[in-house]
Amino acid sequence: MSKDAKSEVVLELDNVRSGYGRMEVLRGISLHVCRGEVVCLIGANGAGKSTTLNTVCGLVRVRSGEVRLFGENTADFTRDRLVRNGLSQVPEGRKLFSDMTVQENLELGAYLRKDKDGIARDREHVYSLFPVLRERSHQMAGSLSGGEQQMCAIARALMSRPKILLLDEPSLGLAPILVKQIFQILETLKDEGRTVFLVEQNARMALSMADRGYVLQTGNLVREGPGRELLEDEEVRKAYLGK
């Protein structure tokens, strides 16, 4: 990927304020994600991490400021237009259709696409990324283990062929060995040149693999920089890394 391509801004939040009812959660945050980057957002519980992703996806209304996708203000975008324009989210808690099979969940991920051959190729690709899903393709998604469900949720999101993938707490509730597997998958997506915006409670692992990171504290961004630099930041270490 050329330097110019990687410097293209895919997603940008410009002085965004949002919240629920009378409660303001995000208090004027600005951040960006460039093409081919993995960018993580870390912070304590209640800091506003999931609200950030839900604001990007239009689930939480922007009160002021702008969310821009490829430079275009998304204020009037419908959910399907966001997907058509390249945004796909893996929500916290997976949100699979539990009474449908793995394959049916993957097909729903591609519901806006019409290119049957491309869909078939992408299905084979996600099965190569997640071999266990091929084995479980005709199994009900609700009967999968927690780690398998997370893999299915990521695979479903990839089936829309996103230009940017939003991941909300992909390691939440998983055993350490499964957390390691999920981050290995994220490393593979990074190697493929995917653009990823990651919200993650496991700050150490997220910062270790991210190109850049932001630290959110009670609705305000208090730190930003390369992932490795944030790992060495004394305040970040004390607050989020247990040192």
Given for the second form:
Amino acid sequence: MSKDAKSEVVLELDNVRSGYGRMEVLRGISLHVCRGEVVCLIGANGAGKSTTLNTVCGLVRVRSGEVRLFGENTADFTRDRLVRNGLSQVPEGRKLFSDMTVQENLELGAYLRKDKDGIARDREHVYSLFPVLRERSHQMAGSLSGGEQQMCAIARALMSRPKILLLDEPSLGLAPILVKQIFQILETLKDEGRTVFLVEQNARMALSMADRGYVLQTGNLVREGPGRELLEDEEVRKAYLGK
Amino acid sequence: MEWLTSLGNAVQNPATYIDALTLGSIYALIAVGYTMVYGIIKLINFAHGEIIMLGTYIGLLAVNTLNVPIVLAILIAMLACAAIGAILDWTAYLPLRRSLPKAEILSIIGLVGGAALLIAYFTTGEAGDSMATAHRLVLGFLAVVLLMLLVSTLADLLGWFGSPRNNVKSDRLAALITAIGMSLCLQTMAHLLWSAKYESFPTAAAKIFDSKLIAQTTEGLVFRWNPFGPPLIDAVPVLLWKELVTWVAMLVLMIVLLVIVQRTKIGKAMRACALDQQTAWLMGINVNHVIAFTFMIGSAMAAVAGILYSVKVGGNIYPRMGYYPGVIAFAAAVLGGIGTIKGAVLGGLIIGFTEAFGGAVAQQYDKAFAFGLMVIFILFRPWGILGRKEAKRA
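With the form predicted on its own already on screen, would you show the form predicted in complex with the partner chain?
Shown next: the complete complex, the earlier chain at its head.
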């Protein structure tokens, strides 16, 4: 914690409550992500993981508490402003623009940018991270396989040159070998020094690569700590790692 | 078999084809506006016909007051209609897309629909009716407020509000009803502003358009490239300038439109919004701006179509003029596959040909042929010629 406290806080949730209709899903959670950190949020189905991300990106309204991006309360942000201020999301279920080509999807990821050279350089960079996307750049995104689609979604999110990358269940619905591949990519992103907030059901994979982790249980954060530590934690093991 | 003879004559007469192509081009220009708006927010914009009407009136005003040539009037009308289209979206449809509580949505419907109906009722009295317009407006306004209160209270009592998560379908319905309300509202406004009398472009201004490009004389076909030269008085017209202008306008605008949609950044954003608005927001695209832009493009096209239409039929500028071309172009958009631009063009042309040839057989039924074709076609292929069957998604 002492090391984290010194570096800049990118994203911060301060006692956030939110939910749908009469149902309150998040019951006052506080967490933060610092620059260059990979932080993961794990929890069972229905614990509120996706709601957390949807609250951060403005799809679900904050009822009390604050979501802060670089210290600014995001309550009055329009949703495009979040992207402008450096937040980019890989949504659950990929959500590619299926009737558009891979390249067009990447261009849309860079929608707010005007530096043509920078965009071209970043495109080369994501193509080097995901060589298969270069091969398929003129194919419709909907025609890609599940794993390729996930790569395309991550590549698209990187194209905005985000200061923080949000990933919602990137391993969902993928074969084990592809899950491994996706986590290798996440390792690469970590080595590049990117700031990542990862929401995952695959707790083992997520915790073993994350700097820090939070455990969410029915709308409350019940544990937090370095990834390795949580991996060893008796209760976490019992509840989420099946041992 | 009289009708067969008339059809045979029509088939052999080049004038029918010219007429069909001209009508078809106009319908295509209008249909594109319907199809683009539907593609992006799944709304049949019933006020589109009124945009046609407003565009034509603005063109007429430009010609009459600024003395500009019609071509320039068309450009002015395009710009003005683009602005009107955006304003229409911001005032009438955008409030419905924001996640307002249901009561407010219903109040807005009540306001817009009720206002239109009541203003229409109170302002279309007999000519020379002594009741002042202001008086009627005040009465109308009071009635609207009453109606609003009534509707939202009733809806509240009946529990129509439902749970906030599954209101997607009813939101679309609310927008549809609002569109009908806006249509009536704009028509009534036009009544108040310009009265219900028929107007037309002054002969001097329409001269270029009405002059003959190709004509049949006793010495054979004559080409007259200069529209400003002395008119060919005795010659039988084969092709008029206005017809060529209509075709070229349609072709050029469609190419421009396709280039915008396929190649430009805003075009890609439009396609992205049509596919998935939630994700478009995640890209940093301000979806509401993109939707407004879509309205602007469609409305500019409608302005061109409206002026060319009134030039074609020679006059016919009045507050309800947008109804027929609007509704027929809507049929064209459905026939071609609503949501697809190429489908709208194809549908427009097909409807144009049907109307022209059908009209040659039985003049008073020309529009019935057009609608009949659409109805029969969508019985077998409801998603239209180029449209795609809506896949059931889990």
